[in-house]
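Next up: a single chain in structure tokens, the form predicted alone.
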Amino acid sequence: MSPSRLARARGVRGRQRTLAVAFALALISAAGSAAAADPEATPPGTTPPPSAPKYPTQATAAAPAGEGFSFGSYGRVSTASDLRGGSGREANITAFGSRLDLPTYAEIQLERRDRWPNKGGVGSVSTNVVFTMAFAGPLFHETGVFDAKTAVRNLYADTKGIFHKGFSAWIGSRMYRGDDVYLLNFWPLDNLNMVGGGVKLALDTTSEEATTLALAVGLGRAQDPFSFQTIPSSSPSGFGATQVTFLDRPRLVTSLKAQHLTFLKQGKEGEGAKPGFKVALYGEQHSMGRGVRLNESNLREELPSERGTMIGGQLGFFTGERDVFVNLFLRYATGLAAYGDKTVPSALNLDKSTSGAHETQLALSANYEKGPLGVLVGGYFRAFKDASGNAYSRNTFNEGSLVVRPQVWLGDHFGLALEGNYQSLATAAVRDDGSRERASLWRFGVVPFLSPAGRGSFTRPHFQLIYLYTSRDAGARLRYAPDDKFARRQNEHYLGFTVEWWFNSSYR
């Protein structure tokens, strides 16, 4: 290279590193302004997850919202082996089980908050713009492909404050859910993904928004033959076919919540130590449009048109300290809203129909931590009945799971925790040899972890050493494919890392 070409490349180099420390620097400014701008910003590892009841104190009650940028996520990384020489792999029966063993799976969350002078009314307006993306393993890293699957799981705005200062209302697609069951991954009552909008109502009764309504209505709409059907068409211009929709029949879904806290006594002036119950009541109603669709045999089939009602509770009880709780949760549902908002349905009756379904759904979860010790509780029982009538159908069954995981913090930043799971399924299907189908497995984890936030049960980030044994019976086998390594094992292994973290996460 001649002295002047090199020196041109030195100094277009040169700009490039000026840039991208400019660069930088901004965005180091931008992130400090908006956390300084943001009163309610917490630090890494502090903020609430979804198992710990939401709960105002005297404290943030007072601190007016935050304005600018605000960066959060939720993730987690998982890589194992099976001790066998091939990879770990998830091993639940049931649909929810253990969640030691889940992939790796990662949410950025970016919002933007804005604070507008109340012209009309007294004190001002609040606006907030969400917008979550997700990604799913497996890693390039682990398969050398160069892609990525990825989700819009939140994408939608809200507002507070026009009307009443307890007024709120949101439009877009989001994420819309209330408590969760955290040792099973899993959101008992309301968990729906939708794109719609909603209102709420926050009244201050014993305080600062204990009683809540909310009203949320949206629309989803699955890629299957139930609800949507291309078929090809011959082109208008003349030449060629073309796709056209045949069928489309998105599923309507409205959801009412109303819920209430009780608290049993005021906490010390500026802390939140305030144990109370939660109660909540909640309802969705479900609903498609008729339609036609071509079948198998490329006939005409008529559909009918679908209704489903989902009516739920749930009561819990917190201390206001270290995330202490207990909720136990019940639901019954009937046609459409029997398979969930977005389950196709299957086993239909003779009018192609989901009218007859019904599931009735228990759901327990707890923590409870003192000193150096703690433990928590995940549990559920499903009894489900599909639309057929069939009185043998393998669609038909009871399914249940019970985690509980004790723990100890060995000072402030390590502790071992050991995990018990237990699973059984039972299907109204009969083998060849007049037996019922069931299955059931055990489960038992040994967990050393380092927790860098300190000690508790939701602080976050986890740096996790895991060891998962998993026992299944026979029945457990033979619902795996003759030739799968696990209709074959009865016994499992399964040895790995994972890092779990959240913070400044929505999912409400």
Given for the second form:
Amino acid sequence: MSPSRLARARGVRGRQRTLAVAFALALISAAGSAAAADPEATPPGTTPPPSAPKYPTQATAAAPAGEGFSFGSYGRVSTASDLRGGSGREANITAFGSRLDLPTYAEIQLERRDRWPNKGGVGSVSTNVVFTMAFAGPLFHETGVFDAKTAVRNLYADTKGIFHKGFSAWIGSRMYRGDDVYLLNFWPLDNLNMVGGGVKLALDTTSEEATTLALAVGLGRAQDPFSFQTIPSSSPSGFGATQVTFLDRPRLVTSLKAQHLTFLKQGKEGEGAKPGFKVALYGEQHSMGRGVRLNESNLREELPSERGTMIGGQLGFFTGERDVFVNLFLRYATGLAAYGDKTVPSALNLDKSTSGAHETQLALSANYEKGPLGVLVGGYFRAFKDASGNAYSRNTFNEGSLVVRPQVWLGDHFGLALEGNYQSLATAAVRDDGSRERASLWRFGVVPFLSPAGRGSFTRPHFQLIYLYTSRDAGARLRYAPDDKFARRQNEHYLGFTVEWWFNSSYR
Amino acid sequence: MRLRSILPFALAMAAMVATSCVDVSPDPELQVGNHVDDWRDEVIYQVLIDRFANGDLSNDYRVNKAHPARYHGGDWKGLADKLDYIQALGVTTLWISPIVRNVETDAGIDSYHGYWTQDPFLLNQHFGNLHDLQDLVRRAHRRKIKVVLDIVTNHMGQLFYYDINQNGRPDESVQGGIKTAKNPGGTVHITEYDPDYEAPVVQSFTSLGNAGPAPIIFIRDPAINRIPPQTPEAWILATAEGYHRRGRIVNYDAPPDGTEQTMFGDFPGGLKDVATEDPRVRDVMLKAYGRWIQLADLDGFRIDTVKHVEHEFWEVWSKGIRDKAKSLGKPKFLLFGEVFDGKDDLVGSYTGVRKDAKGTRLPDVDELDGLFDFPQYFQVFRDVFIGGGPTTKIAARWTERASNWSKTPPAGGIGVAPVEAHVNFLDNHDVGRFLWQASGSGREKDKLAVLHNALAFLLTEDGIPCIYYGTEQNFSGGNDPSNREDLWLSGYDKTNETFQRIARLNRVRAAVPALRRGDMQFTWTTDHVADESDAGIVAFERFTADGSYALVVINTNAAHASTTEFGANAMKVRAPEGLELADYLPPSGGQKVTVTGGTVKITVPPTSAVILLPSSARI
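Switch from the form predicted alone to the form predicted together with its partner chain and give that structure.
Whole complex next, starting from this chain.
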């Protein structure tokens, strides 16, 4: 069955089957978020059911289809108290921790879909233009300040069906993502923010056991002295100065992903759940050219060229029933790639290069649901060694976080979730008193919620009342500035409301 | 694809996971204990950490190498990575600049030198973290190199201002006001950061006249770390009680006894003078610096601005530090200090020499193990080696020291009397470099020879020699900050003549016990500085009871070769009759002489030296 047929089936089948089909569709299309909406998937004007699962990925993004305009969104709005007369505040010490106290963030996504005759070919050719605007606070109603941080997160177009039914191509600026660890708000494998283009090929569009290949190339240039520098220069007119770009060395990122989906049980639609595996291999190559900048002495300073490689893989298992799955991710990155695509490299070696840095990352994401019960699990471990060559560097560290969220639905629209989270961080440095730089904390949350769209870990919107307790050890407290309340308080409370929604969104 | 085909993939992932951790618990294997036999064996090498080597770019905060008074990026890892260089030079002890957290910057000058303490319990992150420091010490100890830390107990950085006009802000000038006895002109220009000395404390005044003690306002500017100490143990230094509050020293010899301003005034630059007589302050200084001994396995302290702190402090504090060190298995922890003064009785007093009001010597007490020999710096290296003065001044210096410095080793100290533990130096970070001094004194043409000659004396006289980094690279900077050059600009050259000279001298010194621990006796000095046959000659013997022997002859005269003989007088030596002595300073060997009639006659070329050892010596 082709993905399009599978997707088309969603609109007419029962709820459970819809979930399974969307699940499979998403698996097939998840070469990052390169999977563009399939214009054949859903009749024009059809809005995917709000219960459409977000796992494995992009199911909702893939689901809305047809011609014309569509609107999508991801969003969360939070407000909380610390029960001490102050505001509730994010308290994670690792890069990724509980998402219960994440601050307000929202995206609106506008899409235009068209379908064209495939002259000389088979079927039709489709195009899709995506524009996603992101908003990251502050809320005017919170601060009274008529201002907000905004960013363009997607601005690209793709086309599908030229040359081959499974061929697609895109150009533009976009989030380029694979599966996430929802509980940690974390994309552990492919998670690029690039301006460039890419192609994808589904090798066999008629089989459920599909293999896809995706290639993407993009450029990015951070506004920092590692990549970019402007200096004043004498104006050609002979009067005054003009600003000129002196250093300009964008980072070129090439990514390649191969993914295969296999089912343990063959069968036709409606013949029950079909469990299966997803295997993905993923790699990135990062590079920057040599550069010259002016240093603090106004002397020319050579910056060597940069290289970095990331390889990784994903192994997933799904039951095909509801959103039950488990995903294991592993990535290993060296040099420039160890710093992430938008991170300004720091702790360089004596050649002012990232050579010598490496990162290993393991992540786990799982969901199990049965009857009124469910449990979500998310965790990761990250080992990073900087390029400095200093065995005792503060920038060399291991960190990890594990979140478990059991939940029970009391009826179809109300539920209670409990969340436990442990975070730990250890650097290679020691503090001035001789103690090792280690920090950890425990977090425990109680989350009664309303789920208008029904049961399911990934049904949205969710209206949550959140109580979150945090207990920091002494090391965790020392992660904060001395005058920060978090540096003095071992225990933290967070009581607040959060609403979270998504539909037709490429956020997840 | 089925389960079996997925299994290898899963196993590969598992294998990668198993090997994925980075080592975040590297142990510097610090074994706190004694690493010293006899401090007289040591050759100290003074390192200004910020200027020696940059081994880790990650701590390069506020680095600006274009400005001589800003951070340049050197760090402890940089020094640790250059221990081969240190060892090739032959020095055996590192004196590293202060490690504690500083006020970052003041008046356009940064705290790269480390003397502007903000919190004595915390480290200056510009130089690394504690592991980096521990690793430096561990790697040094592995090579038998000791590490001495520079510390300051007299003052802190510029942590507060005197709100003299009580307007709640630091003013650089206060203008106007009625004419008073204090303010006869009606207009006074002062800086509230660093006002002139005033006892018992700096007073405030407003347009209505005097207004009592000026309030002390601690500055809170975390961006430059200009904040009160934050470590709870240092709380007293975050209060006015911890300071003398008398403003800056304007007269080092002020009446009644010439010491009041020195003792109680702020060190010029607004460095706040702490109330070291307060037991709570003493406790902070004891705990803070005692802790660094333990945490970093240090072998000694070089103590800054000793003469600005009362003797009682040194008696109490030194004992406390020695007790702490002893408890850590360090019975020979070195405490030597800087009394930047040419007056030898003042310098010697900090070795525990006491005199009554009439100048009569009282029993010595225990203070510091040793002191920099500033009188020697002035009288010997400046006046004789550079200035061409009579070498009798050198012998006079020894006589003077013998009368002013304690001959009794402090209890629990290094086991050597202070009079034998004088730390000798040609220059340091507070004075223009030797070559700069030589250039300014008319020795431009032969300044390298003068330097080499002075080095020969420095490394063969008794006491503990100390070499300022960059001397081996012929650095010639003037006064601070010009004398704090970046060593990396030299390329760490080991082949230049001065580096080789120092290395050779250290090799000879290491091989000859007499040159390290032996007694020292002058065999020839002279008042002659002109065309006399012995003009500029200084000669001395070093010898031990078990037979180690050396005879050093130096000609400080630049004009002609000189001889250890004048008229009918020949140089008498204690070496046995008939002993053949050879000059071991040149690696390939130099001239030989034989003890004849109890005398040695040798002619030394202008501005040069010989180190005569029994010709059977093997080096």
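For clarity, a rigid core is taken as the largest C-alpha set superposing within 1.5 Å between two forms. Numbering follows the first chain given and starts at 1. Note that the structure is predicted; figures quoted are calculated from it, not measured.
In the core-superposed comparison between these two forms, the C-alpha atom of G240 has shifted by at least 2 angstroms.
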